[in-house]
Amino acid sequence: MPAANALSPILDPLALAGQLSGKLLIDGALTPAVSGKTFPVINPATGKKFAEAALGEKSDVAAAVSAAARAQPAWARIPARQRGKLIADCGRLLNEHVEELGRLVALETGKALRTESRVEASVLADVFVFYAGLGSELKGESVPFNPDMLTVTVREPIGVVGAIIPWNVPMMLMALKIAPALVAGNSVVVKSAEEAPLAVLRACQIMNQILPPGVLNILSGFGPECGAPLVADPRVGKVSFTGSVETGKIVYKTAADKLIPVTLELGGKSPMIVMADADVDRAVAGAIVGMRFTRQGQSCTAASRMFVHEKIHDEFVVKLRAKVDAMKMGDPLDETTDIGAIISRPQYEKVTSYIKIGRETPGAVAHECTAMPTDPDLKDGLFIRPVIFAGLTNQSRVAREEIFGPVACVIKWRDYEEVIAAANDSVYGLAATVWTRDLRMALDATRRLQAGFVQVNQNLVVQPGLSYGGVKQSGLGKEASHEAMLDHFTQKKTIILNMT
């Protein structure tokens, strides 16, 4: 249960950021980096610094891993159901802090509070409650090897897990890593994204009121100085990484030198196939959710390639544009805001460069949607009007490369075989959706689409309990499910007792 000096929710995100500035969380306590160095945390909606984050480096990684290694054996000896109860307590406590966490993550990521950030904070608690109930499911098997021998398998924790998380949904993606790892008996060292280090730090501080010191630690810093030493540390027995394909490959190579398992959730360029018989209004609503326009398209599962049958293509574009155009862009902390800001200046420049490429492509039509904010306090904010491109082919760079911004391509198609081939013509294979009233067509498409997460007539985000993960260059391994905990955060041991 929560400690007697339990943290009270702080609803002023600037005040909360001030309390967390310049801190890491190691061995149960907030602490500055060994060097004392920090780096600025920028509000994307204003372009202004509002806090400092501790600049974790190799010495801080060593301290965090040492704390995790000391704590892990005792944590693993706690019965699995009891660990689950402690994780459930973490979930219940996090639920009391939903509003403060939502406000803080909105401030540091630029995601709108009502449509994105508060929802993410709620899911954070839900993930912990989901995995808490699986403590009793860390089961082995009885193997009928020989009647004179008792042969069983058992599931054991790996040890210290390194979890490297991104900035787009930092709390939820952290939860999908640390909740199953902790329930399985591992200790964890998290490395946060440099753009969004504070909300996840606060979440870990909240959980450390319940967890033994050293079981859950979190560092902030940059990849080469903080992330790379974490992956390379010989005491880290498992790495779970979410981020870009390029960085994922670096993580994979380093882990390969140690022969340790990795989970990689990487990029995507998800296709959305809309058949001629689809309910257009329903498909448009699914495109709004699937493209994650309220998150400025900053999602690896964003349905950024929309293949729409020629019979309904024009109607689809008109209705999609109208829906996006009606959304309000503005201050992320304003309850009336639908769409917030882009996370950082480099990401802003990347997105605008792709929009320029699309505009300069012969035959392309760029439909800009949504009015820019008029508040003078937001004049230096990183706001981009969503763009819906028509007239591009699947060979365009805008259609092939992951942009991670509010840029969607609506591609006209006629032949079913050709659209399936086009949807699969990608180095990515994370998610896909199909929109049709024809059950036989839906089943055929789901069977043939090369993606790890395929939906029909809906475009749900990641859900606790549903196995999630990609194929091809979208990654390795699964998250969000019972299977993920067993396969990726435990190791199987075979035990034989000769009874003769």
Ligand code: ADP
The other form holds:
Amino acid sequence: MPAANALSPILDPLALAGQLSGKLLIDGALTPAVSGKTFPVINPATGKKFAEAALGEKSDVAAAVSAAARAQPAWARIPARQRGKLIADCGRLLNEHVEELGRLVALETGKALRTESRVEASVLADVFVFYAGLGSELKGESVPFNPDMLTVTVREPIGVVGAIIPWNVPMMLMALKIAPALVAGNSVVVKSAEEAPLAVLRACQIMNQILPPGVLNILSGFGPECGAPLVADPRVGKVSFTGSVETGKIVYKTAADKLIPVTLELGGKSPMIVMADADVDRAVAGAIVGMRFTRQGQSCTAASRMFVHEKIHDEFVVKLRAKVDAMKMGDPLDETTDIGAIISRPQYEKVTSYIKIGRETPGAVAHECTAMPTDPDLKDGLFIRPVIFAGLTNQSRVAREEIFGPVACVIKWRDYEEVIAAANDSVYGLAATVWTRDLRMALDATRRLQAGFVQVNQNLVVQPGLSYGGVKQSGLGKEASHEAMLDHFTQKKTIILNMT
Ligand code: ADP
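Output block for the form predicted together with this ligand, input the form predicted on its own:
The next block holds the full complex; its first chain is the one shown before.
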């Protein structure tokens, strides 16, 4: 349990960022990078630097992996249920820090506190509590191989796990990797995203009050200089990665050279099929959640291709636009803000270029929403008005390519066979939703859609307990479930005891 010098929540995110500035967490202690170098952390809502992050490089990776490799055998020897109890304690402690973590992640990512950042911080513990209970479920099998032999399989930890995470939901996506990896008896080295290094560092610092030193380490730095050496380190036996398809392929190739397993959670261009008989208001509410407008559309699961039956198409577009228009864009830390800022300048440029491409596509009607912050302090912030495109086909670039911004395509359809074919006509296959009162049709569509996570008449985000992960170029493997822990963070050994 936490020591007497337990960390107290620090609710001023600037003060907290100052304390974490320039630090990595290796072997249980905050430490600067070996080179002493740092890089700036920018507030996307103002464009101003508010902290520095330690610039982790190869030598820092080596130190973190050494610490993890040293700590792992003793961690694996702790009985599994006891490890689970420690992970539950981590969850409880994280729960005491929800407000500070929410504020810090809002400051560094530009995600609004009320609609996104506090929500992320408050569901974090749930992932730890879910996996904590699965310590005793790391079971193998007994095999009736020969009556004179006892033949069993056991699930063993892999060793040191490298976890590479993105910036959009950094704490939650980190939790989906470290909680199952740790319960299964692995140690972990996390590499945070360069845009959002601080809240995850704080979360790891909090957990390190409970975990033995070296079991959970975290590095900040850039992909090629810090992420790549982590994947390549010969002592790292497994990599779990969430990010872009391009980087996922690089990670996969390096892992292939070492013949180690990987989990890849990559991009998406998820279809939402709204049938003629659907409850339009419910579908519109689902589109708002599905498109993650409150997260500036920065979600790999974003329901960015909305196929709406021609009978209700116009009503759907009008209602969707009205709902997005009613949202307030502004300072992420302001409790009245619904929509915050885009994460970074390159991402801002990418999203605006897609809006331009969409506008220039013949037939396109761009419904641009009005929300924009008025506060002069935010004049250099990375704010983009959400755009709902109508009149585009599934062949247009805006409908085919992942934008990762507040840009939705509403595509009119008439023929059921054609809409299923269009929904599946994508290199991605992460998620899909179907909206109808006809459950026979719904079942048919769920069976035919090529996606790893398909829902009817709702659009829930990732839930602990339910396997989550894409098919096609959306990735390899599952997260969030019991199966994900067994399949991705353990290896099976067969043991035969000859008793003759
Ligand atoms: P995004 O476009 O969302 O930034 P990336 O896939 O580039 O997505 O980044 C996701 C994570 O992968 C980040 O933590 C990033 O630093 C890391 N990363 C980027 N390049 C590499 C690489 N070559 N090897 C390992 N990790 C990398």
